[in-house]
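Single chain ahead, by itself, as structure tokens, in the form predicted alone.
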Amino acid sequence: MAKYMIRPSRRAVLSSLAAASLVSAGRRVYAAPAPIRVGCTLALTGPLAQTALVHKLAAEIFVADINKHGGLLGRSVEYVLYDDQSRADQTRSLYEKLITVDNVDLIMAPYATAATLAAISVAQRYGKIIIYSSMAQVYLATYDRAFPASHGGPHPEISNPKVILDAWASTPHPPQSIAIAASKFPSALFEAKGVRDLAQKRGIKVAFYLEYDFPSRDMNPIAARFKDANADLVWLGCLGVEANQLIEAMTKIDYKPPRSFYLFPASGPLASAPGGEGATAFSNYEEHPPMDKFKGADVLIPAFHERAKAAGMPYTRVDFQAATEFAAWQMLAAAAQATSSLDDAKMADWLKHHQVETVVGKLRFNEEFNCGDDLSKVKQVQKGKWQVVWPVAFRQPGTTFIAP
């Protein structure tokens, strides 16, 4: 069981010693206030590790920056992180440990739906506020103190597929048929069924719909099914490097779909993959105008470049995975600062009644399941970089949606 302690720097600790003094006569020293300990798990190993590393770097950047500026509530912040190994059962036991053994002050959610649900169940048992950066099925988060940072609205099974199909409908030659394959992972299945149902309502022929085990071991049969179907749009409900596995499998059989969409790919590997050019995927933030001027982008973007390069990541630009993790920490800090406390109930109540300006935009939490607006977007690989292509208002000036 690996534990990662991200402690404040010496400079950050010294900056929080406003109350400390040295009395020369008695040499009496007032100790620095104890750091605020924030506990979390991430899939640092296992099939979700490539994407979880992005979340880890974004969290570390936020912690380093807030400590650089005096900490939170006059106290430095310490990030207590465990590896949940991409396993929901491991996640559940580790959050129990964080709360009952490590006695952390606050908790943050892990990466991915199954792990997030496990963490929320523990948070509810102890009455802790928990902010999650990745879970499509928000209706499963019925706990009153669970808040999303990745905003797809209260009914993403309706709004998310609409954004995706609207994007393709805006092109000169909208797809008339779609082939769908989805991982048997909660959020992937949730989104895939929504796309299938909406496509049928719009008169788009569903060439086939299939589900495969997570994590995928062999994408060759799925690639063959896609080629045989010869649909206008290939839609893959994938996680991590499954998108790359499918592209490799399709390349082997000399097939490149005219249009493709990948739900939650590992951004770097897909952007740089041979055959990845033109691929589209879900997003709510990419590193380009106008989003590079949102609150906190000036901190996140340069620091992420540096840390991602040091970590040997193939893609060092900020994407929605990094941005939503950073936004989750912005939400946590905003609630603590506004209430001048670490009281879970007070912080949760404040979030319900206020908006928070974050790197992914202004978030509100006053609808069902503590949701607000659907901020979903569609991005496309163009010359090895991700570009938001839909909605039009979030495109970088001069960028177009490259489509048949």
Second form
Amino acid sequence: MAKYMIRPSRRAVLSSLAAASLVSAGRRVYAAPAPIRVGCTLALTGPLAQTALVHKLAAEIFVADINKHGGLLGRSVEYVLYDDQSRADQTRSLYEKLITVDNVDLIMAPYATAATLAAISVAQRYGKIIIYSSMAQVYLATYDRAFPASHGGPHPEISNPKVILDAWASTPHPPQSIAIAASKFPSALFEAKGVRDLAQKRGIKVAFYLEYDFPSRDMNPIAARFKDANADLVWLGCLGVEANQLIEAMTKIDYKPPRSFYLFPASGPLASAPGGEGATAFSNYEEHPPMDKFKGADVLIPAFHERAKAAGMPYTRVDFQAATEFAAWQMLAAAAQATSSLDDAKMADWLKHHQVETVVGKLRFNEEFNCGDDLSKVKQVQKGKWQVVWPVAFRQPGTTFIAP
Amino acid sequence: MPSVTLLGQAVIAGVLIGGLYGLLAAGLSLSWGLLKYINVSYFALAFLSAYLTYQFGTFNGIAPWWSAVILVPAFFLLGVLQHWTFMRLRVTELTSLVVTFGLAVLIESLIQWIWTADFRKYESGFSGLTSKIGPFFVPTLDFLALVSATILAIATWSWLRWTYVGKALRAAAMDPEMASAFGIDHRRLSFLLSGICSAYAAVAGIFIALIATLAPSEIGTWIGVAFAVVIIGGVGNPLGALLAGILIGFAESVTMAVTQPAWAPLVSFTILIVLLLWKPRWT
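Next, give the form predicted together with the partner chain, keeping in mind that what was shown is the form predicted alone.
Everything in the complex follows now, all chains and molecules, and the chain you saw is the first one.
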């Protein structure tokens, strides 16, 4: 082997060393500033993965766009993302790791209530600002540096049902009775109880109030109960595909309720479901006028279509999940830019005293639990697409609320 | 008081979903009872079959019955291959639980990688088909699942009970050494049975694709009830699995119709506990 070795000359060694030191010196002088690392976990696997994928794409779109325009505070943004497997215990450990091992500069909240609460507890321990985009029970986020981008106001259990029942009250024949079934998922139950109480206060007869196990395997008996009750409004406190399961089960027994509301359905499957036409659901954003002109919509909408298609998602339109995640990043960037710092205390303080223009509208954080206005809306499947039908100001021109 | 229509519809729904429970549990029951493998991967295999049915139907225009022609033999071979691997790796009854759980996770990840975590619905055009009997509706696909489950369960039970191969398999499961002394080649027969178990998963998957909306995470929602069905029906007993499936389906459905639906799992697992304490002969 030795005969193939080349012995370098002393001159060659010295010149190489000199060149190497020049290069490294140059790097020190001209190196770009280190990126701002923003850490986050999402449920990339497990039962919440369908919706978490939407959040991932929206976050990536924001990061790609801000980097395209020079980054944040003159530094590029790096998105440090882990899979929390839809588990709150995993989320807690991963946020510890993000803060103490990865030394991220900022953090963003994960998807869904339990994981968000787990992340908030870690954020509180380290004094980090945390912006969350998917937790209805804002009263649980008592940490003063936790900010919601998913705006349902400080008491969504009161304000959200009001929006829903107001929407139906605006129709020519408002419902006189309501049948309620809700998944035993914290945010769904919380809203369901709110609707039940408000309906009773308004004199709407509550035919039944049921709770079912999450995740649900079989909606056939619940469909039979809805048919048997024959209430004017079917209200399902569902998550994900449960709305489709109920519609399929009701179709099998030849029942189509005159009015229906689904709390947190999987937007794509419900919009394209054969029996989904006319179904209503909760929203705070759909990609049609006037909301398609809101700040950042021009970036989010085309990029989301492209990335969702590339990711193999059957439904590529922007709904409130994508918009709220994008809005959360807009809040984070606005606070950093306004304070010219990444200091958690300064950024939190700024958010509390200012409003932020986002893709879901103008947000403020100066009420209880750092909340502002309830921006909830009601959307309806019309010709296979979601249309916001309430409040009227957010309806696409020419659209009506289809109701008996 | 619930109306007669509601009760009747709930009974129909419960019995029909019981067919699907029986189909899903049959592979696990046979594998556990006769091969001594607690094979959790059948649930994931069933969903793999469901996704393939969806893929064939939605993107290749292949009707579900043609999917069955493709998938049932393919999954039979998959079961044979799986059994060969388990034998090579000397997987035992206890370790099979861990190994097949890992395999199920791998299959779930594969499904998620190919079809994403998003929901998929196979719009076969048959999902809305129902027959009306008096005031009651019988969904055609659910009924077909029950009929298929019944035919397969009776056929498999009869095969195990009355054929030489079936008797040999049962003998080998009870006392492998004694069975060998009588010239039974348990190893060879076990490949056949493992293939059948996987084929059951394929059939269950085809019906899941036709009846349900698919998501990779849905795999986990069936495991608990299928284990209850296997234990109530008696391990190694396909007919028992079907009857137990119908019992659980009926109990859950009627519970959901007359009380809080959230109590349904409580009722089915109470039945399981009562039967375990009572220990009737078939369990």
